[in-house]
Structure formats: C-alpha cells, structure tokens
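Read the single chain below, which is given as structure tokens and is the form predicted on its own.
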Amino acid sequence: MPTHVNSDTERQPYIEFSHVDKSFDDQPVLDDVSFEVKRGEMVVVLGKSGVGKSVTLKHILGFLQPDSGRVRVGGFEVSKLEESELVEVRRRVTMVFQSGALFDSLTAGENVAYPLRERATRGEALDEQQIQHRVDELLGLVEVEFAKDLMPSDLSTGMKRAVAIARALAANPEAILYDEPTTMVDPLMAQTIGDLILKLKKQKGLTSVVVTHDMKLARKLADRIVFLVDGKVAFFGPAGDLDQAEESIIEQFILLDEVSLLG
C-alpha cells in the first residue's frame, strides 16, 4: 500500500506539482511544471491546445510518470508509486474524459452503477435497492434523469458528459478531474455544463481540476488558474488576476474572450 508522504496530510495542498519536467521523443511537453490544488479547491489548467494540459491530468493519476520533479496526490507521492498502488489514488481521484468514456452497452444508469458495484465487491454493504436510489439520485443533480434507461448512443455529446460526470460521483471522490469539458458542444450546452460544474463545486466541495482552453468557462469555475504556455507556467494565480498578466499569449486569450462576448 502507498505510504503517506506526511502524517499531517490535511494541511497540504491535495494536488502538489513540484519542478515536474516531462518530455516525449526528446520534445518537451512539461518544463519546470509547479502549482498546487488547495482541499476543496477548483484549479483551471488553462492554454490553448498541445501545451501539456491533457498529461498535467495523466500526471495526477499515475498514467505518466514525471521525468524529473515530484507529484502528490492526497498525501501520496504519486510519482514513486507502483502501478498495484495507484489503484487507492485513483479510487480517491476520478476523472471526467472529453468523449465520457461510457461504456457503450450499458444504459447510462447501469453506467452509473458500475461504480457502486465495484464498491459492494470490496465489503461495502450497497444492495440493489441503495444502488438504484443512489443512480436515481446522481442523475437527478447532473439533471439527466430522463436519461437512466437510454443507451449511450442515443445521448447527445453533452448529455454523455452530464453522465459521465454522475459516474464519477458514484465513486465517492475525494477530487475530480475534468478534461476538455465543453469541446465539441454547442455554446448552449457549454453554458450549461459550466453551470452544472460550479454547482457541484458549491455542493459537494470536492477538491477539482479543469483543463480547458475555455477562457469564459475558466472565469467562470476557477478559484486559480494555471495558465500553460509551451508546458510552462505562464501564470499560476487567482482567477481575478489574470487579467494583470503581461505574457503576450494570455493578452490574446483576453483579448479573444472580450470579442466574443461582444458579438
């Protein structure tokens, strides 16, 4: 089993990046990465496409391993565990992939389930009556209950994240990683999975990562921003502060959203 990196666990950041360096092919994606996701915290990874947001998240659960620096995850120390152990990491940690990743001959509430059976085969006592009310219940806050009998293939894009995102509660996290959460959605499904987002964020405070190139859905969500030019740190700040940023790419970014919310 992993060990603590410390006992006094609660007071560290939940999610720590400390000086990680990562590159592919000899390309680097991540350089001289540091920031930190704070308990119940909502941390935007922000920057436009193939700056390393994407392998930030594979960082955090264990599916890439840094070159060099450290990552630790709810006390663990991610980078300098086995691949047997990043199986409690990820039991504490779920994430939210941009295509849903439902399984596809499963209705989305059986989709849904699928978390809470795996709990009831490791000793957690869920029968199939607190199963159902608990499916009923998470699709009724991601407000898809509609949905419970339907296939995958008869949900709209958006409407699988909303699923997808239920699933991810299923597991009782104690954080959540959300990936590319409005691409390929409309602007109204957009808003309304931003909104769906925050308001799980106020109900559930659980500790939150989301990787977009969004700026309107990151002022909308973040308590701070990370913001990834060329895999570094550009700006690691509170949201409101963005704004002040000098670096040329974030002035753009800035620019981009005030011209859209004008037209």
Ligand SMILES: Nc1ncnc2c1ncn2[C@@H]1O[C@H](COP(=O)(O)OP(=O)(O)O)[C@@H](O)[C@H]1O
The other form holds:
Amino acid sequence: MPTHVNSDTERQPYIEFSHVDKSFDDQPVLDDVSFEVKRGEMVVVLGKSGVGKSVTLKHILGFLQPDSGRVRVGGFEVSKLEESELVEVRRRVTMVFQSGALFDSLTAGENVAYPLRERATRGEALDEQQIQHRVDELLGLVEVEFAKDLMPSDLSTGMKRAVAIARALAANPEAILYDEPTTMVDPLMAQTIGDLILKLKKQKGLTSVVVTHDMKLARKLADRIVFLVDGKVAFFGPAGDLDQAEESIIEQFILLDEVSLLG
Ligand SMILES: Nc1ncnc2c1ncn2[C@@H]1O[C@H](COP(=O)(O)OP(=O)(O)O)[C@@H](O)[C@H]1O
Ligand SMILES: [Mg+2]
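Right, the form predicted on its own is done, so what does the form predicted in complex with this ligand look like?
Expanding to the full complex; the earlier chain stays at the top.
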C-alpha cells in the first residue's frame, strides 16, 4: 500500500464494500453487499452458517475478488493492489481464523513471537529481549501469561483462541478481523473472549470486524450490525435500531437467535 496518505483518507471509512457481488460456480453468495467500517469502529457481520460471512472477510484481505462492485481498505481498492501491496494490507489488517489455527509444534509464546521474527526478514528486526518482552506484553493483554511455555495441545479451545488473538496483534495491526471467535467454546469462555475483544477495541482503538452467528455476542460487541440473509444485506445499522426494522427482518433475527441458542 502506498505510504502517502492524502488528507481525505483519515475521514473515509477504513473498510468499505460497495455493491459487491460474488458467485461460485454460478451460485450467488454475495448479492449487492454494501457496508462500511469506520476507523475505530466495531462492525459485526451476522448471519446463519453458509450465508457468506467468511467469504466477506476474505474479500477484505484480497484472498477473494468481487465479480463486480468494490472493496476498499485504508482508502485503496483491494482488487487493484499488486501482490507486494496486498502483503502490506495483510500486515495492517490481521485475521483471527475460525479454527484459531496455531502452529502445533511451537509453544504459545513462540506462536506469538512468529510474526515478530518474520519482521526481521523485512528489515525491522527486534532483538531477542525485545521479542520476549513483546510476547509477555501480548499474552498479558489477552490474559493467558501462564501459557507462554505450554504447547497448544495443553490449552483449552478458549485459551488457544486468546493466543491466536495475541498473535494477530503482534504485527501491530490497524484493524483485526475475527471469524466466529466464540464458536466451539463453552459459554463462560465465550463471555471472556467477548470481553477481551471489547477491551482490545477500547484500549487500542482497533478497527474491528467480527463475524458470528451468535446474536448475544453481536449485541454485546457491535457499534453497527450487518445482517446477511440469502447473500443480501437485510439490515445495516446500530443494534438498537433493529427494533424499528421491518417485521420480516426481525423474524429472521429471532430465527437466528434460536439457532445460536441451539449451537
Ligand atoms: N472458495 C470457494 N469455492 C467455492 N465455494 C465457496 C468457496 N468459499 C465459500 N464457498 C461457498 O460460499 C458459501 C458461503 O461460505 P462462507 O462464507 O464460508 O459461509 P459462512 O457464512 O458460514 O462463513 C458456502 O455455500 C460455501 O460453500
Ligand atoms: Mg465461516
């Protein structure tokens, strides 16, 4: 991404989808999807399984390209960026994957250190003491300091997810994307992770996108909600405005609530 920033860039949304269409094998997944995420804002993308939430996140990082429409990140149209510029986008915007995928052969601490060591290859080397200090700080921030020398197989799903969040923060991103952060964790840990995501947004002013089918989490976290139904944006606005939404949208929400109580 070019380093020059024109004066408009600060005022523009950090992430912007305009009229994005995406199909796979003639099966439409995203249909005229438009929404934006302002700098420092937390937007929750809500919808049932298979609706296109992960596909939406992959467009932000340029892993997928829209068939039509535009995705802008930090003022730049993602589909127009060269590979080297995409690498820079993926440094500024990091993703906590649905699986939480840690390197199983590395300790929690070494997982978090990984992006810091990678920086050395880009000429931004930290010495070993600085790396260890930063790892301690990040594990402290996500409240799993004790896990530093443990292997992922020794950690619960919730703890692994906290470590994955610490690793996503290591490169000092401007924005963070969470794909189903509370799926497969027990209700208490889900609450802890929700609290953690809120704390990171408040303390670090991180622009955040959270993808979930969990209504309770969405209500807790969202500045604004994007609700996807059949690939379309059925609602985009503050959670509090949902009460005034069309009846058909509210019905869809209630259905989703029942699904998330089951799952
Ligand atoms: N790379 C791909 N190739 C073909 N189909 C895909 C691809 N990625 C996602 N899909 C399809 O797009 C739809 C939405 O997927 P996804 O965004 O993963 O749903 P979710 O909302 O559960 O995250 C699904 O039907 C999925 O099978
Ligand atoms: Mg998904």
